[in-house]
Structure formats: C-alpha cells, structure tokens
Amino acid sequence: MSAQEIINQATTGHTRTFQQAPTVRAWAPGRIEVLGNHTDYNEGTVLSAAIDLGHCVALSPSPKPGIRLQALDVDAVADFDLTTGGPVDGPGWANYVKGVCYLLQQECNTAIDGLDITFFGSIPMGSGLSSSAALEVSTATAVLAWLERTLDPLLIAQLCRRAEHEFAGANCGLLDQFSSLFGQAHCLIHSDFRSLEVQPVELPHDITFLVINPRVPHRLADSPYNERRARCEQAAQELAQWLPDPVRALRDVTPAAFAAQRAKIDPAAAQRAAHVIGEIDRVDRAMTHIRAGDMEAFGQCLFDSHASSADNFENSTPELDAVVEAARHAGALGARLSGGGFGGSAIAMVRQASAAAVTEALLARLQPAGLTPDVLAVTPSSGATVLPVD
C-alpha cells in the first residue's frame, strides 16, 4: 500500500469515527538500520535510511475531555488523559502516542486535552522497520503542528526516545528516530551518536534494498535488548580500568585495544563488545567504500555484520541466518538483519536491475526449509513532514 493510499485510509478512517475530518495531518517513515547494528547507545555510528513506508496520524479538537485515540489496522479505540505519566492500562499501542503526548505537553508547558487522533501506518508490526518510532515521530510532528509549537529535531527524537523508555518499556537507542527524523531520499543517513551530528550518504543510483521478512515478529520490550546494552556497558566500565585513555563508551575503543585487553573482562561482556566494537570500525570502513563507489566491498560489510550479530551478540534466529545465506547465493551485494535483532526482518542489498531475479532465486533457496518470507523493495525517502490538509 502507497503512502498517499495509507494517508488517504487514515483520513477517511478518523472523519468516519470521529464524525469530523482532521484538521492536522503527519507523515512519518520507518527505517532500514543497514549497518551499525545496537551502535548508537554505546556512542557510535550507522548508516541507515528511512523508507517509502510509515505512518499517518491524523488528529482534531474534540469537545470531550481527554485523548480518544484510534488504532485504524486493528479497528479499536483507546481512551486517556494527560493528567498522570506512565502506561496505558490497555492496548500495549496506546503508550507510544500518550508517551509523546506527555511529554510534549510537559516540554510545551501547554495543556493537551480533547483531541480525537487516529493512526494508520504500512509497516507490519514486529518486522524489524521500526513501527514504533514511526508512530511517535509522527505524533509528535502532528501534536505540535496543531499547538503551532516548533522544537529542534534532536529534541523531538529525544522526547520519542524517552516514550518508548518510560511508557513502552523499552531501552532503546536514538537510531530509529533520527532515521524517521532526517531521512532524505536516494540517501543513506550517517548518524554519529557521540557529537549527534547527521549527514546524508548519497548512494549510486542503480542501488535498492529487499526487505526480507520471514514473519518472526519480535518486542523489543520481552527480548534480551536491555540486558545486551548492560552488558556492553559493563564491558565499557571494566576496560576502562585497563586502557590508557579514558573510556566513557566503546565508542572509545579500538579494535587493537579491544584486542589487546579482552582477556581481562568479563566473558559475556567480552562477547557482546566485540559485536559493537567491530560494527563501529565497520561504517567507518563503509564509508570509505560508498565514497570509492566499491558496492562490493560495502556489500561485504553488511555479510560481516551478520556473522558477528550472529556470533558475537546473538541477537539474530535460525530463520534471519537463513534469509541472509540465502541472499548470498542469490546474487544480493550484501546481507544482514536489521534492527534490534531477535525477530523481525532482514535487508539484502542490490543493484536494481537484479532485484526482481534475486528476490526469485532467494525465495526458491528458502522454499525447502519450509521459509516463505514476505520480499518488498524499498527506496530510501524523506524524513517526517507536516501533510497538506483539503
């Protein structure tokens, strides 16, 4: 489904429900994380992209107090003030948007009360494309355009970031944000997570990217997320004993360092730091490939990626290996899971000329282990945007 299809459905929807057509509309992408994976909490970088899929949100004033909030895909309503911070006692959905809501109400110094609001988006739920920050990027797009309000975007993710921490649970990183925030089209978006600088990455014009789900839909929230990031601070804390330069993540330090000094950490966090440690030294080797228009060696990068996230930190599945072998011998330039792993989905990337006879053979290889992934391409596309409204 289009995004105007999405946009057109959440219109209709919300005037249907609501007896009143909206008077604020937002857009906001999901994303592809294509390297970097679980770097951004440890002060490092990625190369990600938003997508031509996300979610709409359409809101109006309501004379009843408090927020009727609509779910469009699952056709339910939810009902909740402003007037106490923490969960919704109900659907798990609803925390996303009363997490933005709160909080921007607070940042605001403006009450938000009587607002009729529907979402409706075309990223499956669990698939690893980042739903979640999709909804809150876009709530928090559409909530201050109806206060006529304005805020920095580092401070929009930041306030979406603390949503998903304190109403949804879990301990994410700012990745999936900045990608719904900064987004551009035919670009890669390269996040540095220690000055917060964004940059775009322009691609080469014949590149596209499968997104491969085999259905194993995963939340972040029930997965071994927050005890893989305290891990990778512990790490961080005991190789600061025994390096000569002060270490505040392992954003600072190196592989030889790493190297060098592994034997004297703990196992466990060993084991997830040469995940993070590995991945960081990874874009920055990306990076020099995209510049020298070597797609094969940045293609080589993403099958690497995998085999650490794999090995390393254990965060992917038997089914995500199998889409990424898979993807190898079907001709794809690279391969790996995307997202916080644990579930979810896989990206392969591609010269667009083959993507139709990759996504063929990839699907005959997966066939006799039983595997009948869902295969969508996707361009990398703007950022969150305000919507016109009729």
Given for the second form:
Amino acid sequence: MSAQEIINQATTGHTRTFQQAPTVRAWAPGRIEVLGNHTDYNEGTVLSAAIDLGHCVALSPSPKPGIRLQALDVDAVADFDLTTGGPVDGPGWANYVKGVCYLLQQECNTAIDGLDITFFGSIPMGSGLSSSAALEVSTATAVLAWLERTLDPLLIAQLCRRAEHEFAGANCGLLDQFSSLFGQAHCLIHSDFRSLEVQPVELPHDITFLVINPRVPHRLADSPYNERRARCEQAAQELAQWLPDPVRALRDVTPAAFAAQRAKIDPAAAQRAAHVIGEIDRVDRAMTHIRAGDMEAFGQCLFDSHASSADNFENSTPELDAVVEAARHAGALGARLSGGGFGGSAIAMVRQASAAAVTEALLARLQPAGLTPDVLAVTPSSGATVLPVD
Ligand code: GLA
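What I would like now is the form predicted in complex with alpha-D-galactopyranose (GLA), since the data block earlier showed the form predicted alone; can you produce it?
The complete assembly is shown below, putting the previous chain first.
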C-alpha cells in the first residue's frame, strides 16, 4: 500500500470511529539498516535509510478526558491517560504512543489530555523495519503539531528512544529514531552516535534495496537484544583496564587494539565485541568504497557483516542465513540481516535493472527449503513530516 493510501485510510478510519475528521496528521517512515549492526548504543557509526513504508498518525481533540487510541491495522482501540507514567494496562502497541505522549507532556510542560488518535501503517510489526520507531516518531510529530510546539529533532529522537526504554522495555540505541527523522530521499544517511551528527550519503542512481522477510516475527523486548547490549558494555569496561587510552564505549577500541587484548577479557563478551568493533571499521571502509563508486566492494561489506552477525553476535536465524546465501547466488551486490536480528528481515543491495531477476532467482533458490519470503523493493526516502489536512 502506498503512503498516500495509508494516509487516506488513517483519515477515513479516524473520522468513522471518532465522528470527527483529524485536525492534525503526520507521517514517519520505517528504516533499513544498511551497515553497522548493534553499533549505535556502542557510540559507533551506521549507514541506514528511511524507506517508503511507515506510519500515519491522525488526531483530533475530544471533549472527553483521557486519550483514545485506535490501531487501524488490528482494528482495536485502547484507552489511557497520562496522569501516571509506566506501561499501559492494555495492548503492547499502545505503550509506544503513551510513552511518547507522557514524555512530551513533561518536556513541553503542558497537559496532553482529551485526544482521539488513530494510527495506521504499512510496516508489518516484527519485520525488523522499525515499525515501533515509525509509530513513536509519527506520534511525536503529530502531537507537537497539535501543541503548536517545535523541539530540536535530536531531542525528539532521544525522547522517542526513552519511550521505547521506559514503556516498551527495549534498551535500543538511537538508530531507528534517527533514520525515521533524518532520512533523505535517494540517500543513505551516515549517523555518528558519538557526535550525534548525521550526513547524507549519495549512492549511484541505479542502486536499490530489496527487503526480504522470511516472516519469523520478532520483538526487541522479547529477544536477547538487551543481553547483547549488556555484554558489549561489559567488554568495553574490561578492555578499558588493558588499554592506555580511556574506553567509554566499544567505539574507543580499534580492531588492532582489540586483537592484541581480546584474550584478556571474558570470552563471551569478547565474541560480541568482535562483531561491533568489526562493524564500526566496516562502516569506515564502506564510506571509502562508496566515495570511489565501488559498489561491489561496498556490497562485500554487507556480506561480511552478515557473516559476523551469524558467527560473532549470533543474532541471525537459519532463515536469514538462507536468504542472504540465496541473495548472493542470485547476483545481489550485498545482503545481510538488517536491524536487531533474532528474526526480522534481510536486505539485499542490487542494481535496479537486475532487481526483478534477482528476486526471481532468490525465490526459486529458497523454495526447495520451504521458504517463501515476502520480497519488497524499497526506496530511500525522506524523514518524518507533518501532513496538511484537507
Ligand atoms: C534495533 C535497535 C537499534 C539498533 C539495531 C541494531 O533496530 O532498535 O537501536 O541497535 O537494532 O543495529
């Protein structure tokens, strides 16, 4: 479904349920993580893109107190108010919206009450394309527009991440929210999660991405994501004892320093750190390849990243491994799992002219293994925006 169709349906669905047309509407995209896996919370760097799938939030004021939230995808309504923090006594999806509203109320020092909200999206939940960040960011964008307030986008990203930590229980980094807010049409973005700087990275015009979803759903909060994060932080602390310069995060450890010291730290933590340190280095090398227009070398970084996910970070699945292998044989320039892992989707980077042939070949290769993934071509797109109302 196109973004416009999503927006139209959110609008009519809102009017039907709440008997009032929305007075504010906002759109926020999902993302693909192209390279730099689990580096964001280690203060590293990532190449990602906002995509042309996302969420629309439509809202209108109501004379009734509290907030009524309609999830059009699942045809359900949840009620909550913002007098207390903490997760809702209701469906999990309501937490992202409640979290954002609750924190915006504090940040803007104003009561948020008496609102009907509808959301609708084109990102399947659990597909690894950051449906939760798209929901958080579209909520924040719409509610701020309703309040007639603006906040620094960096602050919005941090606030949405807090909603994820405090209301949904996933200790994620800032990648998903950055991608959804700062995405640029036809570009990747390079985010540095130490300096918090974001730069657009232009790709040759004939490069496009496929999202391949074997439909093994995942939820970050239920996955070993938080455990992996804790291991990375443990590795940084242990390495700090052996390295001459201060180590605040794995970003401070070069591949050479790591190779020299890894035997001295906990082997399980070292295995996770090997992935993150390798990924940060790969993002640097990928930037050199992109600048040189060498898409084959950049693609190889994606394959290498996936191998490191499978071997070192153990956040792949047999289905994702099969998809990446099939993409390689089908002629993709590169492929890897995208996002947190433990399920979700893989991406493949392909030349536009060969996208259909690669899709066909990869599906043919996976069929004997009983895998029939959804394959979708996605376009790097711009970030969240307030939409005009009719
Ligand atoms: C999820 C998290 C992000 C990031 C990726 C892995 O998408 O939400 O913050 O850690 O996993 O790179």
